[in-house]
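Encoded as structure tokens, the following chain is the form predicted alone, with no partner shown.
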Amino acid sequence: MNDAGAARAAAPGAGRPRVTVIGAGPAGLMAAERLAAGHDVVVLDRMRGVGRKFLMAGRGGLNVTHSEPMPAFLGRYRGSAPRLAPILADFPPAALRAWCEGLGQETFVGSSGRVFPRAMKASPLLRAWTRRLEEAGVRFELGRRWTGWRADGALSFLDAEGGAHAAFADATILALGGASWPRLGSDGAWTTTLRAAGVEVEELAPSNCGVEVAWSDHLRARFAGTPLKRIALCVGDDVVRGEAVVTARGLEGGAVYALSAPLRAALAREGGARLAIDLRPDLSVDALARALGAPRGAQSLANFLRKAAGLPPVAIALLREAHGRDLPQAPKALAAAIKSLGLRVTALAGLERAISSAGGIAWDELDEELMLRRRPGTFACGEMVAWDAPTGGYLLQACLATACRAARGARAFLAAREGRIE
């Protein structure tokens, strides 16, 4: 592919159809796998290794998909559910699990309904996957940053030293990811390239991330790093049970991440967002009020709340953070405060700390096969497309499903160009 400027880039059409996949994350690797038979496939990435973010995400236990019924599963994608429904129908969670097992990675359903490989880590699966790709003839050219198209239609790249490279392709799959964890490869630089080509790209924004709250110095110094267990968080009509962690800047954790979308919408609409915390979601207001109606005696309020309401010190500190030192005295009013403690969120944590990103190529820029309407023969998949989802297996599932659809589209495009019916 190296032509130091232009002249030696090979023209398309010689031998098997040539497909260039740009991005060596899960979406790019799946597209390459689906196209390997009958095509000359090369995968390029600006990083020196494949699946860097995939490996990082799997360190704490690789969650590949979720076992919940499809109607609920689709609902996790919110506004993009109608667009993703036919794509996920073609590659549903059951197909993903079968694919894992085909790589020698048996899966199981955890108590939360999430699906994991028995090995729990991403590295065994990635090793088996890359071995399968190499055996199928897929080639990897790493250390290449895609910079767009030349005037003659060739794809252009820069290597790590700034050297120019180019190549023609009969079809191209873009799988460059979003903009979270940029040090692992997904820096969102492609947005500028596509916008310059006239493609509408929705602004990339942090998702599945922490939130910023202006804590008092006391709470920050005393409780940063302290977990909040068995709580419920609420933004508008969205309620999530789970856990969170107090940080120096706000809150993080699975329950917080799951509310990224409504929090992001509220912040964009109003400049701030109200996050309500139910510190005892297992008790009704009335049941909690009855417990708080017990005689307090000589106990301090903190000790009374710990014993009567089962609140740990961090929860009591949050109550005072929201209501001041003078908490409601009446049992029912105090119970209501415990059940709906309001915090003002000032911002989401930045993209560099987010698990994923929202935004990307607008759906209307893509046809049903995920081909760019403005660039026939170029397809997009994975987190580049403007869908969003919580953690829990939904991210990887949609990345792989959209890759399968883009590969199907590329295969049909190439067959039609050659006068074949795919």
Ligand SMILES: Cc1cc2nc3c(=O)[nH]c(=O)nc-3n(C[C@H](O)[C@H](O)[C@H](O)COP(=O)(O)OP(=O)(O)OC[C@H]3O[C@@H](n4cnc5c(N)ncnc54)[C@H](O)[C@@H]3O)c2cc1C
Second form
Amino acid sequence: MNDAGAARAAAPGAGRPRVTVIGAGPAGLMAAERLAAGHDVVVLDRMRGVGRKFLMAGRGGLNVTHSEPMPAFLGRYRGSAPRLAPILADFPPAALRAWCEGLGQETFVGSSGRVFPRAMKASPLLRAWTRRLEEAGVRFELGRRWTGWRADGALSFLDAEGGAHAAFADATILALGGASWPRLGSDGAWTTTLRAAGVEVEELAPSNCGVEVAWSDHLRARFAGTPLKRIALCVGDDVVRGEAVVTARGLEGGAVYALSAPLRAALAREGGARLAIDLRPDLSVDALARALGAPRGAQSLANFLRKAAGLPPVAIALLREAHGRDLPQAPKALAAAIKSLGLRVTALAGLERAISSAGGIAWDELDEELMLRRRPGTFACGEMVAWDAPTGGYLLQACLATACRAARGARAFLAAREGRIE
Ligand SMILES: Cc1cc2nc3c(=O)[nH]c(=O)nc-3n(C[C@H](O)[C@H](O)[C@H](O)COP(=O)(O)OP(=O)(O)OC[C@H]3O[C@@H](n4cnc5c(N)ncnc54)[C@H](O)[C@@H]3O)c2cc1C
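Switch over from the form predicted alone to the form predicted together with this ligand, please.
After this comes the whole thing, all chains and molecules, with the earlier chain placed first.
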């Protein structure tokens, strides 16, 4: 609808309350699905295709949720756990798996406890999902960027050519995502719009991302791209076992991503963060010291460390990088250095390549049904709300569960307005 026709014109779903969902990522699509019955639902997105980031998420194996017990599961959301607990109780991992299976995508639990669709990709699920939405009457308007509200309350949009459009809605679901991988659609520009409307929005910051370390030229040239397997990483009291990869600018990989939250906090507090690598997490300092007590003979230090401590060349280079000529020689001190190799992280890698973003609409701005307290009838869900979680399926689980809750809120809001009881 263009500007001139923004009045409440008769629409395909005339007679039924109109719900506008902005953002065609997993959160927006789930909200649309939950509202399709009984409402005229239209989903708008600034991109020309739906679920662009969701499709990208499926590239490396779509991890939809996790199988661990709920107390541990909830703990992954740290400070947001109390707000998310009732929301996840209404749409728990088992419900998510059943929902996938309803779309013909059987799921399985991997060895790490993570849950994947058998197809591993997002595309078959997304195809079946959009088909089902269209069959339920949901309409899509793509290539429409939401820019805010007009003075008369209409939602305003710009098309790709810069043409202005506006639409009234009886209820609105905002599902605009965070700000990672902006070229896939969610660029976080909505933060300015909502702040201008008086809504408190926490700064969007990279999460589940790599870290920057000022490597020497030698380490960068020789080892960028080399994996560090079976290590443990530690920031303060947080310890994560897993893998990382040395990059030209620092480190990436699952174990690094999982420490985004404590690293972000340390960087904000101190301007730098200490990341300790345990290069042999399966051995105690004493056991390692015993192995390092073996006579070295004529072996070079690198050969000795490789044989006695089982360290690969990249680990030995990291030890040299951290200690230089002061690398301890005594077995116990050398073992301690191997078990706690300190790196100084100077920054988190940028949003362009982060898997997700932390920050977003402050929880206090949202009621229990995820309605914006300052804008009755407008609800928010997905990654644009200020929760954060590591990879492992926790991101999609919370996106979909918050979407179900926002949809429930919108349904009740519209029913109450019409004097109906849901
Ligand atoms: C490489 C990669 C791998 C990932 N792997 C996993 C995984 O395995 N498991 C997991 O749980 N999570 C994973 N994620 C994270 C997951 O994809 C996101 O958390 C999830 O897509 C967020 O869903 P959302 O609907 O809230 O937002 P998004 O998916 O970002 O969707 C938001 C939509 O809003 C649109 N939009 C934004 N601004 C506007 C505007 N002003 N007007 C109109 N439209 C707008 C965007 O175009 C976008 O389509 C991965 C992410 C990446 C980048």
